[in-house]
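Taking the form predicted alone, here's one chain by itself in structure tokens.
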Amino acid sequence: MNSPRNMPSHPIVLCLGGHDPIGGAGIQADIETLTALGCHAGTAVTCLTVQDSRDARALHPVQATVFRAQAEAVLDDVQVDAIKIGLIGSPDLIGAIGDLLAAHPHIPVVFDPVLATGGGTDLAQTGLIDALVEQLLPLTDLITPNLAEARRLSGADTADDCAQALTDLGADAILLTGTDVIEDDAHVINRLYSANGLSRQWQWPRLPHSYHGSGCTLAAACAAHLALGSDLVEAVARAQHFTHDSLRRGWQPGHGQHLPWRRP
């Protein structure tokens, strides 16, 4: 029999974010989305949350010491090949996930800034904001907010506007989501942008739900792809298709939003 090292190896991505109970988001999003692409997720605490599919109502940040032992454990045994970021939960975790980052810097970064929930909570304490435009955004190869996200990272308005100011800033690129924009009732337009302006834009049927874990999801995939080995272009083309098909076939198992089926 094969040892487990000699077995057909898949591509790692180490997910930093938060534990959702529901399971719609965080941590769990991620295992469901690269597992269903053929890749494993290794995983680093941020923090603890109590929320369903409704909202979050309480947040609980893992300590920053323990949360650097989390990913360290996972650098110093496998090859990752990708690093998602979601909730951080705590202006104090940002110095040590923007350590690891810098240690790491062949390791492509794909971030999804969530600043507030499907239902409205505030997800960003005082300082949050600030400290991960600083700190995160230089070391970041694709951030991947939805235009208010973006409007709070920037402090610009217009979606043009606001790539603009977030790649001045230091990030690579910025996939800019348009389901919180009603430019067009039938679709929903993602963005692309690099250092040079637009790059491609994708229309999607926009679907009748709302959902917890959308952008968890398409984060996840796309760090999933880049580490597959897909150019930025076609690591978000595919997630993008992944996405919306789990969309497509979400379901409503509680009293709040649809949740992404992620399974085959």
The other form holds:
There are 2 protein chains.
Amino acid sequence: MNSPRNMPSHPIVLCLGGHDPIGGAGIQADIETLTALGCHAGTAVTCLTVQDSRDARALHPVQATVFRAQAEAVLDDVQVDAIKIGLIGSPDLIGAIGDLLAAHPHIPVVFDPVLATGGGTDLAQTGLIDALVEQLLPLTDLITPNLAEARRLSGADTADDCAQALTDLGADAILLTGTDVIEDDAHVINRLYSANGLSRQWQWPRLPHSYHGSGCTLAAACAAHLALGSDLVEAVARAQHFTHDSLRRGWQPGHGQHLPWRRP
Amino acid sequence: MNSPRNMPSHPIVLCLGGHDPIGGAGIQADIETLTALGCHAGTAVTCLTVQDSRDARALHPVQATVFRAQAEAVLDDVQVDAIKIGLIGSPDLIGAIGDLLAAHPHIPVVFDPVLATGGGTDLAQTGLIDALVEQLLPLTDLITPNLAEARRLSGADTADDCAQALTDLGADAILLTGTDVIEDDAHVINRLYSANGLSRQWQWPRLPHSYHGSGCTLAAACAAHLALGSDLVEAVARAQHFTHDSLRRGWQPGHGQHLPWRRP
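Could you give the coordinates for the form predicted in complex with another copy of the chain, as opposed to the form predicted alone above?
Once more the chain from above appears, this time first in line as the rest of the complex follows.
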């Protein structure tokens, strides 16, 4: 809608996601990640949650009209360089998100399909999954599921088959993370797929704890690096570095999972 | 409720405030400020807003039960080292906030009384002002009004009289900011008062723009430095430095006010 009129300028990522009071996940993960990587975050809240470092106890979806007005306030005021989608939490919001993405087809979209909390609480009913596959995947440049999420979204089983199914459903690229796959006790393998199949993979030392907000951090960092001008492979590589560093420096402030420490 | 079981540890500030999608004010200002100063933010949302860098167009207060559950989730899980209060936006929440503060009397409380947006929209009805003066001021360690806010809260006129009235109403200390007072075109004078009167004042070069979220930044930085262990005068001094630096590096991403650039 406009271009910045004054220097300095900074890339802006619009983050659509949930609010987590303990600050490990959700829009706080996005804000901290984008800030650390030299971008600015605009945020529209899909869902308020009651959660701590152990688990989510309640979800309170935001009205679609309020959510949409928040997102449009940002898109109408500033130049948005990437959009990141996290927890949706209500089927009503999927249509609103689809409309927003369709109205801004040139902004790259990174989609972290949050289907369960770190503590294991299921966040997505089947109806929500069908709707997001149908309405959001065709508008997604990069989706960042773990294997469990990829299986639920695609109905397939192996990593390769899930990725193929998700590109068939319309996503341009899949970063399939391997923290939930114990194929190697000592390592996590993340794989990047395009419609042509596996394009790159990375192996990381497996860290000793469970982390609250690691997936949010990774997807936000991918969006940040796309907004900063990296191509897809470079953005995904740099985002993994940032995420691994944040988790390695993670800490346990309470009774549950560790929180990433997202700093430059 | 507990102490961290693992090193490393970081001070935690619980921020009670509004959500601003454009990311200049509200809990994003708190999160960015606390992150930059080496603390972690927990947040409970009082109010969703629809706003951009020009002004707020709508306020959507959060249900008191949801807000309270968010704040209690943080307070029950981690050790909170300071509490910062910003936009409240609904009289229903004042009782909930009063209960939270009363249940944790040893946690220092910094209160930024947000009564209007940067764009000038009034956010507080008279009933809300009476309730927060009566129920929150006696539980406040530091309140950070500008002169217009101090006048509305106290009913007094001069800086000294406002400060005296606010301490009489129960606040331990007042940081009365002078950005809205043109007593000197070239400078902003901020004054710190205790029940004994003026204790310190600071003079800053007046910056050329209007900033969205400057008051949130200042109050969050005061809370951060209290959480880090500074005494009141040192916390207020350091917070002003951080805020001035953030504003000096500010930028104009859209059609309205400049946003602070809150980085270490």
